[in-house]
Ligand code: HSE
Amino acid sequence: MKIAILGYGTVGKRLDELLCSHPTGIEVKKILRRPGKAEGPRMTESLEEILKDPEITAVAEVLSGVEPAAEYIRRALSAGKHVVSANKAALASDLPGLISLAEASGVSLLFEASCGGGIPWLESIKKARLFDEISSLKGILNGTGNYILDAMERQGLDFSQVLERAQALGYAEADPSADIDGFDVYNKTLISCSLAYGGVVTKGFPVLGIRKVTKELLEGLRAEGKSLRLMMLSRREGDRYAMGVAPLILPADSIEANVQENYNCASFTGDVVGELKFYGQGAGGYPTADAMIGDLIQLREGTARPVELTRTLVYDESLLQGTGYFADGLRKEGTLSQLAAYAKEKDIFMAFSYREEAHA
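Structure requested: the chain above on its own, in the form predicted together with L-homoserine (HSE).
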């Protein structure tokens, strides 16, 4: 199978390197680069050249940000090319539209690498959904955020020092606000919940980040036997569901509180299988490229599972309730939506303590 890679950053380079050095039966024929960057016969600045090449049956999209990536995905699907994407922002911008376009064009759109890097997270959700109904998801899905909170907690470092390290290690996005303000997890939550619940989910759900977290706040939590992790949260009951992103207060001995460095740990609950947890490297060139190669091999073998978003879902914020711990010392009960709105209005940091037993 011959493919083109759209983008040549951290992930694109690793993807090319792995495909060139391993016998996968997948050949990188072309690499799309920004104007002025193309070098050598495989590189081009022209998407059209790639789309018109009948030998290229799939494109691997590893650009960052929504545009032009989403437009390139649309053009590739419309041209009858399978698309494998790691770009959660572009996918989350119009997941139902892109899935419909792939279906109408008779090709596959696969995006395992968009959530949880090298962890087979979406694949496991799709597999569970063959038989189980999924009723909740939660997890650490941002390597940068976890790296920052973990280093602040365990090494007592300042936020800005650790962010610089995460950028140097290639975990953080070019614009790290997506990581630290929660929007990277927002995109991954939207993608994960769409697949887990099998329907179109709203884009309007609460998102809180860790930009204003302080060493002192983490020390205070530690003294109480607690820890903080930036997490996705979601619950479904029948056709009602809620989801959100927040710095979550956890018992210091919980599995998630002990997830270190850039690692991710996400779990879902199936009605028959119960809770399943997935742990591994959620960011970085090799783990992400690895997940993309898994998708490409499925395409080559014709074994990719299609995604269907057919269930009608209704957003119900009352499914996520708990306590907000605000930076000014206030503690307040409510739904995550209410508490997040208050934190935004006051422009202060809030950590959320989730009351799971409220739903038991």
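Right, and the form predicted on its own of this protein, after the form predicted together with L-homoserine (HSE)?
Since only the chain itself is given, any partners or molecules it might have are not part of what comes next.
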């Protein structure tokens, strides 16, 4: 099988390297690069050259941001090319539309690498849904946010100190907004819940980040035997569901509270299989490329599972209730949506303690 890679950053280079050095039966024929960067016979600046090549049956999209990545995905699908993508922002911008376009074009859209890096997160959700009804998801799906909170907790450092260190190590971008304000996890939550619940989910769910977290708040939680992690959280009952992104308060002895540095840990609950947890490197060139190669091998073997978003779902914020811990010392009961709205109105940091027993 011959493919093209769209983009040649960290992931694109690792993907090319691994496919060239391992006997996968997959050949990289073309690599799309920015103008002025295309050097050598495999490099090109022209997407049209790739789309018009009948030998290229799939493209691996490893660009960043929504555009032009989303448009490139649409054009590739419309041209009858399978697409494997690691770009959660482009996918989340119009996941139902992209899935419908792939179906109409008779090709596959696969995106295991978009959530959890090398962790087999989405593939496990798709496999579980063959028989199980998934009722909840939660998890740490951003290594940068986890690195910051873990270092603040264990080393007693201020947010700004740890962020600077994360940037020096390459864990955080020069503009870290997507990671520390929760929007990276937002995209992954939208994708994960769409697959888990088999329907189109709303884009208007609460998102809180960690930009204003203080070491004093973390010290107070630690004194109560608690910890804090930036996490996605979702629950479904029948066709009703709720989801959100927030710094979640956890028992200090829980598995998630002990996920250190830039690792990820996510879980879902099926009605038959029960709760399953997944742990590992959630980002980086090699783990992400590994997940993309798994998708490409499925395409080569013809074993890719189609994604269907056919269930009609209704958003019900009452499914996520608990306590908001605010930076000014206030503790307030309510739904995550209500508490997040209050935090944004007052422009203060909030951590959320989910009341699971309310749904037992």
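As the structure is a prediction and not an experimental result, all values here were calculated from the model. In this text, rigid core is short for the largest set of C-alphas that superpose within 1.5 Å between two forms. Residue numbers count along the first chain shown, from 1.
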Subject >> Core-aligned Cα shift of residue 155 between these two forms, given in Å >> reply: 2.5
